[in-house]
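Just the one chain here, laid out as structure tokens, in the form predicted alone.
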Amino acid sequence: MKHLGKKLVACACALALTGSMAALAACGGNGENDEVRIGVLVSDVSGEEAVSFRNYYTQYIAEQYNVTFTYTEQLNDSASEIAAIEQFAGQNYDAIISLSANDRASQAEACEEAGMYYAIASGMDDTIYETYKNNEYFVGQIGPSMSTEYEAGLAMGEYYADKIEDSVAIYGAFIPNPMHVYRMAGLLTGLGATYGGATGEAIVGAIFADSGVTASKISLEGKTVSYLAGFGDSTMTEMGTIIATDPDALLSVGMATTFFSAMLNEAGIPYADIDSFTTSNAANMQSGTLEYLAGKYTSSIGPIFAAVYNAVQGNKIENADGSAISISQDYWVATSYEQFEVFQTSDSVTDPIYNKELLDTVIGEDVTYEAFEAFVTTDRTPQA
């Protein structure tokens, strides 16, 4: 519950307000009947992804439980960030869900000050977990950790080393955020590659140690490797430049079908990425040249609301040793239009895979921290 100090003076403004002994039996905390009040942070507002998860939290999930969900506008920098906390912590919030990563430490400070839970619910930092894990108000974090980012990195460069006869185009999209870095090391121990004489995770470290990928660094016997991350007023000129040069793949660790899609399938130039299972995705993969996606699905969201739900009311889920959660989710490879439509079907805003049934088995005052765990990690993985 939010510090009681702080409960006190909004039931005393409320008093000061209406004269009402009606206000005096709103304070003390959320329970079971009560409206439970989310604030999302989002620096993507019009992506596929983004609003696939919006509407999974707006139009399935508050039409199930009494919660509301109000989202931010597009957050670019800390400030903005923690302007949008303090105008949810104003209006009394009672919870926190951050899908924008300008600043998760001022965020998990911003809402401790208030007395709100916190949550990661996409792109999970150890850095951060490690040092709010024990922080009253820090529920914690679900998504794919950096091992994953590995992991997703490492099998989609084994599934192309065997296919790259000449050269490959690589898309770094935003290193040195930290999980684009740990698919590049992934990405790039899969083809056999190695980076300034890195091999393996090694390779993630001397990443970090360049502030980025420095192209020279990349090695790949006996096949030209061409580079391109970021992106900027020439991203789309640099890109068509590697496109002409006709490379057997291009390979990307996000990004890559949102900007480059429609180059790529005009030029029949295979590409895979780390994305999602969106409705654009669906046609390239059927009708273009998109031929390999690692992604999240829309209500793969779902477990880090139950944690908060939980949380709000008095049973936030901690482990063993008290710290709050932090819990991976895998990804979803798809190597076919027909594979991919499977995935795509089989979760949806209407008809979720953590729907209401299968999140009220994790939402409640005796839940447990290993009975949570289990239920996030269990493969959901469709099967054709």
Second form
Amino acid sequence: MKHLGKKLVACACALALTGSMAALAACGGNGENDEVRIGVLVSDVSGEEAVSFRNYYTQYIAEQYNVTFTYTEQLNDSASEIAAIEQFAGQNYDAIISLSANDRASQAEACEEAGMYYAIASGMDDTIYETYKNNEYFVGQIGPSMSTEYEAGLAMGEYYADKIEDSVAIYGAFIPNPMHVYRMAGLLTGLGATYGGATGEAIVGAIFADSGVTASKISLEGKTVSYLAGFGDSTMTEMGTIIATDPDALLSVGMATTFFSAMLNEAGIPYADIDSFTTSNAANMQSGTLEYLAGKYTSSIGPIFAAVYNAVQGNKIENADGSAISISQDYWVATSYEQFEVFQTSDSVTDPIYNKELLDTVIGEDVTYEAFEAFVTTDRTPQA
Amino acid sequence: MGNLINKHQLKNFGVRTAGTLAVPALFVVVIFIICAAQGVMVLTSSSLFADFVCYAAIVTLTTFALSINLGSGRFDFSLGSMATLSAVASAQLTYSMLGGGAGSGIVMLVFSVLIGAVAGAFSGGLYVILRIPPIITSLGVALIFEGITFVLTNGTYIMSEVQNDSMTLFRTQWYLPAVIILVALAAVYFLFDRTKFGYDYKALKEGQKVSINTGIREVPNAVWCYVICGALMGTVGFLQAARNTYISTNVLNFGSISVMFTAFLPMFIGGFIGRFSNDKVGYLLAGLSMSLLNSLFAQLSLIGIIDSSSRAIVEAVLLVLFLIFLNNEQTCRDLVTGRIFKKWAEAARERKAAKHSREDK
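Previous: the form predicted alone; requested now: the form predicted in complex with its partner chain:
Let's see the whole complex now, leading with the same chain.
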């Protein structure tokens, strides 16, 4: 009798456990409610731009739509990206939006395998896009394309070409990151420099071939060029050495406003960067020596959300040939604090440019590719 | 007789001085040769000299902290996370009080040391309570501190909190980090070489069982070691914030551990120098040598000869070479004095004699 009682209790426990697991599985299956769950892959969790992107998704979009965004930790390599995708897949997420560019090809393949929609909220390499554009689960990419990155660098270079009299310092950020390579090629071209004899877009190939920029290969007639890249123990010493030479300006393809703004402001050296319209950059432009900033704005990642949301709802927007979308977004450029202030106040987490009202115009069953492309490419640059 | 003693003392003094200065002198000579060969110069301005002293302070204090526990067989992976947590918490606290105004630097330094000491006490306390290997506890503690740092900052960089005139002084005025080095050196020397705590520490290091049997209390000694390590790493966190002008909080998943590895080579060099003078002085000289090397790396990086990955390789090779030297010191000494050739000749003669002996039989 005692044994029977034990068996009964054990059976009851087993049944309760099985029931609970089934209930949990049903909840995780996303079957009964229509909540969309999106995993976001990020390689930067600390920058002001990254934080404002996150706030826009988690505080604005999530409030307006029935969506949950789950952010990864900082992803430093391909393996961690794939592990994150597998975790999202294991929890039946609907889609992945990637802001991490360590290995886009593997990301696309992992999402295809897991049956999750995959989208890129920045630019991507054309070759990779061509390879995966017909992938069933690849929604596409919206963000500055590589040619836009090149143009951004070019515009900065042209702006400074006549301002540089004796010497210029260039910060290559995290080259060979493709985005930074294209910006650098544009920047050198805009300045009128050559790289190992290469000019124009050929510089891109030359930098990739070197797996980085070799300072001695930069040639700018009659002017001295100092170059540094990355961030390590000796970076601040390198910057100190460069500042001691009193260059006419420091031109950066990214991250200089984070790493060097304090030193450059103190030394009174003008600098330019490609970053975003953040509070600290406003201060750098108002009372520091930041004089040129090409940047993205917080809600610029709104359209890719709309594309993903459509896809999850069964309305995947595709090109005329049925391939995934690929639409470029331009940077805004501020060269004065007044201009910067207009940009900064025109777009915020609470009052974004891509607000619900605007996004709703491209969310639904009848949205065509043409309408969506026009929506993304419309110039929304605020005017002073 | 008096002359004899003086000769001995003089010889002893000469050996100790030569042993103490040999490695730093080698660094200086090699760096000078490389600079001449590449046409670059180091420490060419007052700001670069200030950066040199500041980096030397970071390396020296990290080496002090690492050597305290590692010397007793306690591998501490949480040093980097202590530095980051102390710097972040003290920066936020100071900024909330002073808003980046006058005195922010010194106030943040004090808070950073105190918070570091508390973090060290937590780490040490956990180790003595759980009684599991410190290598495991320190990994757990590192994760906890990294997590707290992330929560405090929401994962964002700390920038405006550490970008003020007061903090800038610690980066641009060489005497401020120099004073920090001297105070830390004096404190560590006094605590470990001139107090009962220090004698107990050394006794426990040399023979734990015997020391405990003689009445030395191991637990409080271990906890105090962690507290001192924490205070030192709090100072390191402060100096890093002042030097970099921002604090990176991207340290989740053991991202903070790498700080510890910057101190391995100077620790071994310092230990070697310590045999001729005092190990703390050794760590300081090693820290200065590493900082000089860092200045060289910066110049070589600017002319495109070295980058961060090749720098890591160079440092690893230096570490391995130094360990090989330490393990084959007598052979190296024989090589320099030429005695090794005599030994080889002697061994060859013995082999020959043995062969003849076998043939005769």
